[in-house]
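The data below hold one chain only, encoded as structure tokens and taken in the form predicted alone.
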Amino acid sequence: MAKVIKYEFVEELMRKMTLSEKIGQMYQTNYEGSAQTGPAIDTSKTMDLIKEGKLGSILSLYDNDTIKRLQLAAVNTKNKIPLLFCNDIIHGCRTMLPINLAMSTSWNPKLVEESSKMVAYEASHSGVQVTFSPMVNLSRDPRWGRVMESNGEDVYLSKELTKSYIKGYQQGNLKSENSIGACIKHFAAYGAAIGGRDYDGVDMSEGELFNNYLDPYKEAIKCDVAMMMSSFNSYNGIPAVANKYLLDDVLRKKLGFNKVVITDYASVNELRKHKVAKDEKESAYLAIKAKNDIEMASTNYLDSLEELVKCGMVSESEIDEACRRVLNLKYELGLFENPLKNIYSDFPKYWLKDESRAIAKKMADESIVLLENDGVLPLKKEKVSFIGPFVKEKKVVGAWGGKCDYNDTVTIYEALNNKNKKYSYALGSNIFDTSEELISEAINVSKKSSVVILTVGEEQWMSGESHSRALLDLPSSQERLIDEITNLGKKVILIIFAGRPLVLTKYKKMYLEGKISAILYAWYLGTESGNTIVDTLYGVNNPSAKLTMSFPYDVGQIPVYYNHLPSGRPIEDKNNTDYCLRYIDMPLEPLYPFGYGLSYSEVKYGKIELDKDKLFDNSKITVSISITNTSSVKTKEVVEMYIEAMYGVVSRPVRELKGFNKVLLKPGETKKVSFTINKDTLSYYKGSKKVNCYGKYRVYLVSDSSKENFVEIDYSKNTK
């Protein structure tokens, strides 16, 4: 059960507060000159409900002016309470860093920490004090635009990343003047989204729930994040803003929460759509019976809470409760001792530092995957052209792209030219239409070279929220352009941008056939895009980045993740697949899989140590493995550890991410690299309990979640 807290200065505050104005703290809108994120509202009336005390924060306003402007009529009313200013800085405030999608394939927490106090640091001082992130929604669908936005399909992963986000937000002080609060979303299971279908429901067993979808946000608690969102989707036919079992009796009672909710983008008055509510009233009732603290933009709350409550069918203790997390907020984010702080004109020079350019050039030099190499990378005296739509495009950010201004990013052609590199150039085709006049140029460019660099993908608008796709090809024109240029028969290296696995299943087709020499997946990298880039294909940065998603064989494999549950009737005999899980058209498993990502270096794994090869509920097992760098080029290696239960109480996925480590090994290191396996490691729930799985477990300690090596231990109840 979540603790309440009660500040004296909130309390004698809340007893000088009318309902109305209580209730005003709940209500949270747009100004003139906010971003726009999600349908239009009415915002003629927000000045003079801040004059009047009701209305508690305000959201994607970019202009500190009008913020301060703001602020200051705020604190001249009557009971002096500040506003709080929110906003979505997602993967960057001006200076940009990789789609979150991309900081995840790093696997490196600390670098997502230094990086998302960069982003802080930056936001805090242009008048943000809250921001709408992380997005921890388990993500194992590519066709659902927002898996830019996730940490991708594993749940033990996005936990650890859910650590580094809010510690580099908040850094342990959300009165510091360089920190901002954090709020977690979306609750729960919005990355499950039929079809992968943007605002669609979700249907998954309370198992699947606990176990796969629910410990980012219980480690957010842990790390005392400020704020949870509720979700747009319904889950067992309730929408998550009025579902009182997964506000209340989950987040609240079981998990413990005890800050401030705040619904998404007017999504209280989307219970009328989704046929739960037959009006205003009835959508703000289930809403605050749910536990919603803010309601986001729409007007539910502020006009039917107070009738509600005049009428006895919500309580004013309820009101008090929602009204009282919000006030603690603002007292511990130090508002009512400094309205305005960090809300000054001249917040720019806080902007686009050398030091956090340099965090964002780092995190952008490990979110590149390397897909394919047949040796050609790293580049050296060859004679290059660069031909595509991205050599010389900017909006290269990303959906969610804060502040940025696309001005700010380093394109490829700019990169290659302040690097002093020799190339040659054509555009070849626009992102969504080509000429004849433009491939012909494309042609005689690339044949003039021994080596033709294409950069491909998608818009980046193509990806982010409302922008599902049911196919995942590239577009056309840009087909046209890669098979065009591959019939020259130059070694041709593939860059693809792009906010989302595609289905590259083609390509991988043409690297076998020689006509591809190598795939580099690029995401959108941001700001240094173009430096990561350039120093990526001449071998000043050798990637290291790892998929956090499974690449899809093709749309019809989809969702396709590595952590499956088994089958009765796997394939067991290669040679006789009647009567087994397959697909008779098309392989069963991804074309990428989870944790795949190659380097320009060799590393090889060593035998499997165990300390001991038998668990009780009272030890821990030390599994370790030497690693060695058996190149001339330092690398960066990430080791996953995996577990499989032979058997137990329950099925359980084939395998389950269970620890990783980044190691960086010189030319010719070996390191040992160590792993702890408790009681905790091998626990899985059974419905929404917890339980202790005795049993027989494979651990594996490989390089992608498809590789072979592993070592046995059992896990037995104490003996005496």
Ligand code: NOJ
The other form holds:
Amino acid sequence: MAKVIKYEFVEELMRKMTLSEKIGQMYQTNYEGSAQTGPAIDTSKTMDLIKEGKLGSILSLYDNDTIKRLQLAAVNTKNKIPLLFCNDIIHGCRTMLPINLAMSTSWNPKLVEESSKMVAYEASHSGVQVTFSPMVNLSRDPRWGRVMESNGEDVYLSKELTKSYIKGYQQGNLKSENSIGACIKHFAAYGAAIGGRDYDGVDMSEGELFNNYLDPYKEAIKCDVAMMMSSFNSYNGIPAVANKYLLDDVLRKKLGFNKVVITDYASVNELRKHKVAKDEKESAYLAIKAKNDIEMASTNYLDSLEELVKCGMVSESEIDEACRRVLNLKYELGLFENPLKNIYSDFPKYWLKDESRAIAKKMADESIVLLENDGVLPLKKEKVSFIGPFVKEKKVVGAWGGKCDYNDTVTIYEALNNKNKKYSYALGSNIFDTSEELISEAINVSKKSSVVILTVGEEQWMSGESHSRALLDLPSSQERLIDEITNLGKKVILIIFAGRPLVLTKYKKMYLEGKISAILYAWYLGTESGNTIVDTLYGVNNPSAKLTMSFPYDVGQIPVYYNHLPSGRPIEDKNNTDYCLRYIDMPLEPLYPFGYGLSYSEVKYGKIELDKDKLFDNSKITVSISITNTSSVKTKEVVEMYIEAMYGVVSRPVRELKGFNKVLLKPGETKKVSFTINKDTLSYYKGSKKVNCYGKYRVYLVSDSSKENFVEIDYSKNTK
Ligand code: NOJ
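Having displayed the form predicted alone, please output the structure of the form predicted together with ligand NOJ.
Expanding to the full complex; the earlier chain stays at the top.
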């Protein structure tokens, strides 16, 4: 394990601290009125603990005056140790960005960095010193409500975006007045919960963990991430928070993480519910032995660690190690020099600046996905009507709204008016219910127009923590509305709001039958939602987002993801599929594949060029392609590079993303896009061991994971 730094200042301080004061640094709690994301906890003693110097940090407090009062009380104690204030600033502080899953569909790491920098600017003036973000749990199951916080189903893309989040938040300088510390979460494999049920268990091979789950954390460690959170799920029979293999052998020893590990909310208490600990003492024992430095919300450390030290089950040096990490972080954040850092009484002044809204708009523009379009979009001079519950809906921010105020959200309705558009409107249905009057009003309004824009979707609280769904459809009142409107023979554009991929098979069928003309997936786009949607409809914004989770054909297909392992019995002859890998009642392929998304332009892919087709351990190959925008509007195209190992020492996924590049193309412009391949590009884990997989590979340069356009290369050890 990488050694923990010893700052003389911190060492000097620790020499003066009692055991119970050190244990106090290892406790994080809520304070009156702060959000509690789990069983309610008693916060009546928070102030007493601060005064006794027995509290290290506070979570989820949003009121700067209270934060200031508590901080002043903390530095007024014997050791003068400032508190650390942590918050869930996940996709925006006050200016809200799209949900993280939507942001990942931008495939734009630079823009994600710029966006997180904007978030850090607002948060660092709003009493936040560390944010519990980014959430990098690989998400292959759209039933899981937390996919909305994730970067989707691919580890390579997630790794690249993790870098952006951390650089944006921390800006390479934790002391800066515009930066905040990042806490990457949750370690590990939380997104693989059985059945997509939040908090359920995970059973996973080491190879799977190392190949598909760990890279974002490794990247975060390289970027000097300030904190890491252990997860709620059990991993191979042991809850992550007590899992020495995960937290000590892998995270501390193998990945070399030597900063603060914080537990998730009351997860040390939950060791009893997991049935691996009989009481508080044993829970505290398991969590400290797994090397969690801070216990969040529950009080097992506070109540039992001293006793565990006294009876010799935990050594004082283990407490020192954890306490040192916490104090080091406070030191690195500059809190000892300025305990009121990030605490401003005029904080609203830093919110919703024009520049911040402009970044949120740019991000929203690159996060809206065009799934289908028969040419109706962008809108021309038609008579349009807007129908459905989301035209005037302000709650299109998604879960984890930071300090958002829904009044800030620009709705579609407001954007239409601000942009002086001519349109008619009817509600048609609320999110969960409708009436004959609402339906007939919507029909009447639609009849008078030639294009109907129908806004439908999940209510924003249907995704997020603890919001798993077994059915991925729309509320029935909205389905009824769609049926009524699509029967009118008008051109219908469906705009879907959701925190996860929904099952859209019925609507795709309607598209193929000509009953629906276009489908736009709007996720929850945040503060600038309406502006982006209207600009996209009218062609001011050319959509460029591409899916980062496969959209299932039906719930029964889940989990469905592009980088699955090959089968010994793939379908090779479509006319003879008996005894092949298949479903007898639905396709194997998802409805929309990973990496898929349309724009208003057509981009032609040329032939792939290689500078050589043999790779050795000490060489590299450059692979390139020319792409041409054959349309008359500028566009951004994501070129995706996948590899396919044709044979090797271990069976590998049918495709693996190994590079991507988002390129701006003027009308008629051609650009050459190049990628480098070396032995690291092709290496793979066999168990926890990285191996060079010599053999033959296909390299694909394509517009989505289902496209065929490849060249072959050979990789061997021979350097001659
Ligand atoms: C529980 C969630 O799992 C975690 O992501 C969050 O940061 C904490 N609660 C604190 O709110």
